[in-house]
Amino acid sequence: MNIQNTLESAIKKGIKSIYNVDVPKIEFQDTRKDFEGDITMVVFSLLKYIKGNPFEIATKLGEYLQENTDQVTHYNVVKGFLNIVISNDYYFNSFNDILNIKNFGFKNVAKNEKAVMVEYSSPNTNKPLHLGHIRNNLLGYSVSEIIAASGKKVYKTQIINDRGIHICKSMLAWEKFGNGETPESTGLKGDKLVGNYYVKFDQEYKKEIEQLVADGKDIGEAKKNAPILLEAKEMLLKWEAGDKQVVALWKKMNHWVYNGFDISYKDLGVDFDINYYESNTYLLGKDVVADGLKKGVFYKKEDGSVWIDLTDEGLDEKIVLRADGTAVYITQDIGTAIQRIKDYPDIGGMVYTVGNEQDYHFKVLFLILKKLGFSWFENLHHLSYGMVDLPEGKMKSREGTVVDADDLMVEMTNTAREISQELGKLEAYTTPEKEKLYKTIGLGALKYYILKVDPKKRILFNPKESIDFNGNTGPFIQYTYARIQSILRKADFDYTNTISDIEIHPKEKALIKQIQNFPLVIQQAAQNLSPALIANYTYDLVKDYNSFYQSVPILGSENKNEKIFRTQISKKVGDTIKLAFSLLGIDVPERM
């Protein structure tokens, strides 16, 4: 029970006894530095229920609290703000209550809570992962961890786009120009090898168009009729017909890609519980459309195509099935959503981590599922995020301006190595341990940098200059953690027993308050699908700790109990940093 809840029920009781009124909610905020107090109640919001002068109301409630609660020692009133001072005993008690709770702030999965499926990454199998995927992966993974810590079961999933004309393009190019190259023969990661052939196709295709135009063909015609494109289309037909050779090639090359992705995912520190493949799901949804037609949710046009009218909701009409009966993108998404609920009946909602260019698509998708009558539609969320832009302009894979995910991770690690070699305290480390550490720091910087900002905002990413190691950054927080560990290593006394008979320092108070807040922050972050809340919380905690560290001696304290208490606080802060960072997918080092 944190202080806010305790006070809230006490104040409600007070209001009941003084004014005989029930109020639903009491508002609190942190007391501003310039006033005395630990927590502040905002009286203004009560004026709806209680007629009167805010100052008087605050004073009466302050008096009531002082007399009727153990925790409130005194109070002061400024305008409509009741500043409440909390007793030292309360801080000791509440800190001692949580001192030995492992994973403080994390809630166990509640039985009656429905599970959540979080989809993220969802790559194409013809291109390696790039910077955009990194933001997607970090967000999706972190949100999954946060929801899990908030007390819900989570299924992490990705849907792999493994079929279609674009896949045939890289297959065809490999067949024509590959000379039997494999990841083993070239030493390339599988996704990189296949990606190269996707580029190769595009080059050949452009050449053929130029040739055709030079021969006097119209440019539009040339684009449609370039021989290599026709061949790719033919290949797609063969694939759909189940042609043995094409399917075998498709399987072989996709495997290369999956092996490549696995390496990238592992480096990035993300994982999945379930994979869905478009080759299995692209036919889903058609029967749902037939069903919806019967129910009158959809309607058929003269040419046989099926549509939904969303003009009443301020959107357009949207096609859900082509005239030839084949599915479009959204048909598949409808089918897949329903399929997932069938596969995992304990799911009560889903989170789709997809870029904001698909905002409209998901609006439509959710609306359709609502109209089809699925009750879980209201627990569908599109975790939409802004583009990651480069200083030079937009990322385009064809023009080679993409930042490759693997390259970026290596670059971050290199930067961390350079800095650590100058400043690190790593004498005790072996070379492999050092390498692991550089990666921890480099990726910590990258992850924190991306996750601390509101997902909706665009990020301008300058690989060379953007990543700072000072200030509000991952490494700064990691550094504080490492320093705490250094203190704990040196603490050669028993600090497991609880302490309560010393003077409590304001900086210690601030830290206890901050730690107590952690469970609430997790719940808020889960509700808002916002890793940024966790990142900012951790930073605030670390700043409070550094301030504490600077103001009071810990191991150097003369008073034995003080020494123990401060060590305990340090330990708890360290634990909390570690837990919070685990929610962001960031490791913390023992030394750096």
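Having displayed the form predicted in complex with the RNA, please output the structure of the form predicted alone.
There are no partners or other molecules in what follows, just the one chain.
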């Protein structure tokens, strides 16, 4: 239990004892630097429960704490603020309690704890991953790790959009213009090769439209009747009918794409436990709609289409089956959600990592599942996030609009190389060591820059700004971790002994308090689905450590016990940085 929780419990008892009043919450803040104290209680927030002078209330509570708690040595009152001084013994005892806990802050999965399924990535198999997928993957993976650290079992999943007209466009273009080329014959990743044919289809489609317009056709008619589009639609019908040749081509090209995705995921440092495929799920939900129609959840219009009326919930009417009986996306999502619960009965909730342009879609989906009578709808969450923009001209892009994920990762490594060489920090490294470190720094910078921002906010991502060895950046935190490892390597003494007989420096107290907060931050980040809370906690911890590093001698202290204690604190800060960054999917280098 951290000091705030300990004091809150004691103060509530004191208020009950003195005033015979129960209060729900005690408000604390950091003690101002010009006053003595380790933590400050704000008395003004109690005035709605206790009548009296704030100074007198604070004084009585201060006296109570001093007399009834071992942790409080003395206090002072400034207006309506009770500044509390905590004993050295408390800091020693609480630090020694956590010093040797290997994964401090991480909770094991409790028995009977329901699992959470987190969906992210969910790409189309007609093009490579792009910048939007990077934020999606980083958020989904990090939230999965944070929820797992909070004490829940997690299933990481994606639904791969491997069917539809867009897939047939790539297939048809390769069939027409590919001359049998493969990833092996071209040296291209499979997703890149297939993506090129998606672009090729679009180019040929536009040419045909121009020709049809030149021949006197209306633009709308030309778009609908371009021969290559009609061929793609025919190919989709053949695929749905199980045509062997089309299905074989579909399997071959999808296999190329999956191999390409696997490389991108490995480079990005994300993974999945379960894959769902739209080719297997696109028919799901139709039976549910039929059942819901009988129960009056849905209704049928004259043309045969099936709808749900959500106007009483402040939403619109929503189609769930077209007049020809085919499903729409919401139908598939209904069926897939239900199927996942059938496949994994221990799931108690699901998190969908999808951009904020789909906010309305998920409101509708969750509401439909509620109306269908599924109690677990309450535990469905849309992790909605904003877009990522880049300064113009900073990155290579496809068609001037989409930034390729692989290109961005390579660019980050190159930028890390360039800046590191300018700073001249790595002269003693071998070339392979340098290249590994450039990638660690570059990807760490990318991940941290994206994850430190609240998911709901849009991001303007500047690669060079993200790779800065000062400020709220990944490399700054990585550098501090490496500095701590250097201290530990230089420590030529045993620093494992328990220390309890020195005066604790205020900078050491600040670090112990920060470390104590880590378990609470993990729980808050899991509850809010926000890696930003972990990222910014880590930055605050590192700022406090660097202030400590600048203020007191560590290995240079003449007092042996001080030297041991400060080395122990350094190690625990390093361990906490490493754990926190693991939740963000970021590696930390032992040397920098």
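Just so we're on the same page, rigid core means the largest C-alpha set that superposes within 1.5 Å between forms. Residue numbers count along the first chain shown, from 1. Remember, predicted model here, so these are calculated numbers, not experimental data.
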Any chance the CA of N83 moves 2 angstroms or more between these two forms, core superposed? yes
